[in-house]
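Okay, so here's just one chain, in structure tokens, the form predicted alone.
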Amino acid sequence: MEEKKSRSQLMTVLKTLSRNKMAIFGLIILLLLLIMGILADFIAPYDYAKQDLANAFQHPNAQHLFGTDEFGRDIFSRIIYGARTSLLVGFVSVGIAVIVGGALGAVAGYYGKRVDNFIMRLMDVLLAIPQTLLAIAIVAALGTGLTNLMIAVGISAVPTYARIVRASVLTIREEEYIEAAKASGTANIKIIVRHILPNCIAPVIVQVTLGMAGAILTAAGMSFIGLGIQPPNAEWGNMLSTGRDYIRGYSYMTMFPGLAIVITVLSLNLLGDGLRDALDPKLRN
């Protein structure tokens, strides 16, 4: 019975989402970017790191669709490989934030009192620091590189997910089935994992899509200032940073990486808005 109810709710959400043309558009763009990133080795016409100084600063043409940079590297190929890097940062950093923040929020909301007070005051301290500034501080301590960048962006987003999960847990823990589980002697950790967290998924899913957009922007911004992924690795932020020195004569060097960031963030935001409408019964048509 419970399985049929869950399946019915899922079908209702998918049906509502399918009617949102902008959300479907965002989903299609995101899927295309994912495919492009996964199959970058087969799609990219050139090696993203291969230098060809004789063909440096070529404007977009038939051989190089997006032109070449100051080292003669194909910008189109670097954009394709940059999709893999940016989406990887988005997925992994948000995954870190969801796991750590979700666990802290669930514990704080379920146990309450001193545990809740301690965890949430710690989250308040982190929230008092702008997310990008906190990520910069963490990278400055750990060092630059892809792994450290994902850790920094993930940790900086932990308070957001902790507060979302805590708010849901505070409501759910008062439900009768939770009281019944407690009365039957079910362990607290089992109640949290089996009964509470599954009912917190809806707001978390929406925040994940929007949070990925923020994570990609944060990572690009940090690479832009030299604290993220370093050249010759292909990443949209460091491509923008390199291209700004030549923006007057070779504007395409910044235009294409910038458009890639805009399109990716826009697709995630459109999908996030659509999921919010589909998962909230009050907003369903």
Contents of the next structure:
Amino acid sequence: MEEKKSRSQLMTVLKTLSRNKMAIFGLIILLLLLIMGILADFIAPYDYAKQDLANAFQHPNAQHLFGTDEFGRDIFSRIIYGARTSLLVGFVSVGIAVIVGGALGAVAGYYGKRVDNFIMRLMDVLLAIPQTLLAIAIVAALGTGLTNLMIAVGISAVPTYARIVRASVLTIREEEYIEAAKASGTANIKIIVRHILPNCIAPVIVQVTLGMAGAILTAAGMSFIGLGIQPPNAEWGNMLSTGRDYIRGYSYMTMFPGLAIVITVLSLNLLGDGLRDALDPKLRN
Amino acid sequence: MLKFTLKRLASLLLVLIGVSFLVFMLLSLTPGDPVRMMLGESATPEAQEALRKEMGLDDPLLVQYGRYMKNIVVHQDLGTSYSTQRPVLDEIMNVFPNTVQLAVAAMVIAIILGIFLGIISAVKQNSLLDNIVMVLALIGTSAPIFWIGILMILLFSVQLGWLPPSGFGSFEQLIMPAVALGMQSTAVVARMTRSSMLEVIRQDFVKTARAKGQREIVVILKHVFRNALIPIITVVGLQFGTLLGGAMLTEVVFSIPGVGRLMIEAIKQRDFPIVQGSVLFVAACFSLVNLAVDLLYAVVDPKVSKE
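Show the other one: the form predicted in complex with the partner chain, since we just had the form predicted alone.
Let's see the whole complex now, leading with the same chain.
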């Protein structure tokens, strides 16, 4: 019975979502990007790091669809591998933020009082530093590179999820079935995981989608200023940073990485908006 | 209202102490020895030891933190830059006005243009104009500031030669960075203005105002917009954080000497007092702006301060 009900809810959500053309468009583009990232080894015509100085600074042509950079590396191939990097950064950093923030939010909301007070004041401290700045400060301490970038972007987004999950928990905490579970002697951790967290999923899914868009933008920005992923690794932000140095005469070098970022982030935003409309009719506007 | 203000000030102070502790510990745990950096690899162990003692670097971390805080409170001293040997606060204050000018210009663009576009979109809901504005707003929130900046340089500096591609000081030099930085916030403000206006526009008192024979522009500006204002103020306030973060990227794109570039250079040179000081300084500004927004909020909506 219960399974039937939750399935029909899921169907309603999917139905609403499928009627939203923009969201479906975003979803399709994302799936294409994902396939591109996963199968980069097979799709990319060239090795992303292979230098070919004789063919440096080639404008887009038949051999090099998007041209080549200052070391003769194929920009088309680098864009494809860049999709892998950006999506990986998006997934992992948001994953870190959801797990850490979600756990903190759930504990704060469930236990309340002092625990809540302590955790949320800590979140206030993190929120007092603008997100990009916080990520930059963390990278300053940890050093650059893919892993540290993901950690930094992830931690900087922790308060967002802590707040969302805590707010959901607070509305659920007083429900009768939670009391029933408590009365029957279920362990607190089990109540949180089995009964409370599933009820927070809707707002978290929406925030994860929009949050990935933000994470990819932040990560690209950090690579752009030289505090993220460094060349020769293929990352759209650091490609833009190089392109900026050759803007006179070689503007194609800045076109394609920039477009790639916009398309990816736009797709995530479209899907996120669609999911919000489908999952939470109250938030629709 | 006074009690509300004092309460908020007290919690702001606590948060800033938290920020200073967090940033201090974060950067102190970083590998790398500032003494060796300042003296170079060739310095004798004795010289290194002497400087370490002079700087108090062999004290326990908590003692070092205590001294750092004491210097801030008593002497308004954020430490000394490793690389220039000048006070950190001087270094920050040198470039801070540029960052403020940039952020304020971007904010003004975002408020004026964002609210204007949002109102038009709401009034002409579902028209072609509305759709165009909303698609642009969506792209505006998705495009990286630094890319927009590069494209503007490409068009207005390289191709047309109308505006200077870098530097700071003149009005011409402010235009492109402010537009690039303000674009994202403009988009956010426009979207929020539109949805907030649409919510109010359907309410009964708007019908009443129209039925009384009020001119449409008066109805929209006086009755609808004023009641739609609170969510707009909130979103504008939240944009300051985005703007301060984005200002760092904009400063890099347009080679503007601001706090962001100061900090990024300092990170690359491992000049941690500057990094520490900048983060704390920006967090303090950000918190003060948020406080101001909250107070403004309480003025617009008296219910807030009673909570």
